[in-house]
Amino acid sequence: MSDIAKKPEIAFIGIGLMGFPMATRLLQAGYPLRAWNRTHEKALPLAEAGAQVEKTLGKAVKGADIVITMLEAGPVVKDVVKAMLPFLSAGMLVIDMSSTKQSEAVEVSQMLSEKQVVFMDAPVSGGVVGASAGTLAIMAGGSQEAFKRAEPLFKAMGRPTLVGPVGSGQIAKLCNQLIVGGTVAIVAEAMLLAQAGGADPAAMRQAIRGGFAESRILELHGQRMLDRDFKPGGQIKSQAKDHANIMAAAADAGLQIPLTAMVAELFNSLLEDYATADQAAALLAVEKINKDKGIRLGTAEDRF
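Present the coordinates for that one chain in the form predicted on its own.
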């Protein structure tokens, strides 16, 4: 029996910016994989990597051992899961790797439990670069048994950690996005402060690298800001959505998080004009706040 035959059959639902490289990693690891996307043409390139691209959701999920969803938001996840319910059977494992609300993950889990289908929420961090390299941070919520079953395929995509019961993955992802979004905004403010104060922003960034301010965000997004390269990686609309979910989770827990509330407003202010730009475009919001001072980071043209 071949290694491929020994591996569970995967149905991967949602072949977008993140879903495509994640599904590709599973194919490269030898998993038999069926793919489905609402826009069928977006999934077709996966066929070249060995996927069976289906035109209907039912054909994609029926008979699969594990179904993975990687979709835009919680409401979309719920709609897709409802649509696939008639094609699911007892014992199947459904893993939602989208970023949703904790309450939405719990709701989907309850919906699937009525058909004796096991559910895990397992959102990711690392962006398209991490998805392509197989280095995503994977935050899983579910039972120990479900995690053990999913762990081998998780490891084909990145570094998985079981953080608690169903819904805990989403809370961990929100904590991640809270830190990421806040740090992106702070780096943008630091860059503009250096510019306004007469220091060379690139030299300032280099000077503080390796100290306590060092981070992947200073490394990657700091350079993006210097280059004014806002071509989409992690998008503004995703950060805005995640920050809305963060604020909802905080409200549910009776928690006040004032700094994050300001960061949420900053990302929301960019939605009308820069929704699909990289989150490094937080710089544009800080520049807009200071437009009367005429301060702009560098002289490069904006790239989107």
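Next up, can you give the form predicted together with a further copy of the same chain of this protein, since the form predicted on its own came first?
The text that comes after this line covers the one chain and nothing more.
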């Protein structure tokens, strides 16, 4: 009981697909939690898990020890932080767990430092499944001190790692997306080489599983490609947005990453027709390049 009494008060801002299960994990871990969501009704079911659902942003954040934001994108985070500024006080910690640009994280941090409020960016990987299970990969950018303060909360939601100063959490998240998107595209090319070269793509995949080619992408997205099952999962439009942010971060850092630049183009080429399809639809982009030859993986119908 005394342990619960010592827990910091949390304000959780953004009770969406990800925010809802993340806030639920914090409540289950015994944190007192006030919640706010732009569409108030969506946050209401969180009251059943013990949250105090507030109608105004000010009421939610005022007097909290730690404010967590989980929002759509960087510009939204900036707007919401601007709106909460009058209600924040020195010594509070704001943790943005949304996926934003590195530069946006740095801007928000500067905005908050004027009120002596500490900031961390801590984007996550693992999706709704990871959020519900409390197994998110949490990539945190900020000071050692802030990380220590946030660590117990993070551990209620997943597996946290401090990767560097403010903004570097976002960079680590982009590295994750770079590898995920790049590997999907590479696996798509391999599947089509098997098909075009007269090997059974399913047998090829089975044969190479567990070796040096093994990856979560070969396991999950490889199977989706074989089934032509493009129901999301992670959507093409998210992957395209991530790759745009990756290329922006690379440009900011003066870094050339030519393979990733090509992967970004590949995902962009799918935006018009397949924005809401799963990332595995990278296969469709490679098939499109080869449509003159009629090369296509298998005979199953596409499912969306």
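Between two forms, the rigid core is defined as the largest C-alpha subset superposing within 1.5 Å. The structure displayed is predicted, hence computed values, not measured ones. Numbering follows the first chain given and starts at 1.
Rigid-part rotation between the two forms: 12° for the smaller part relative to the larger (C-alpha based, whole degrees). Aligning the rigid core leaves the CA of S269 displaced by 4.2 Å between the two forms.
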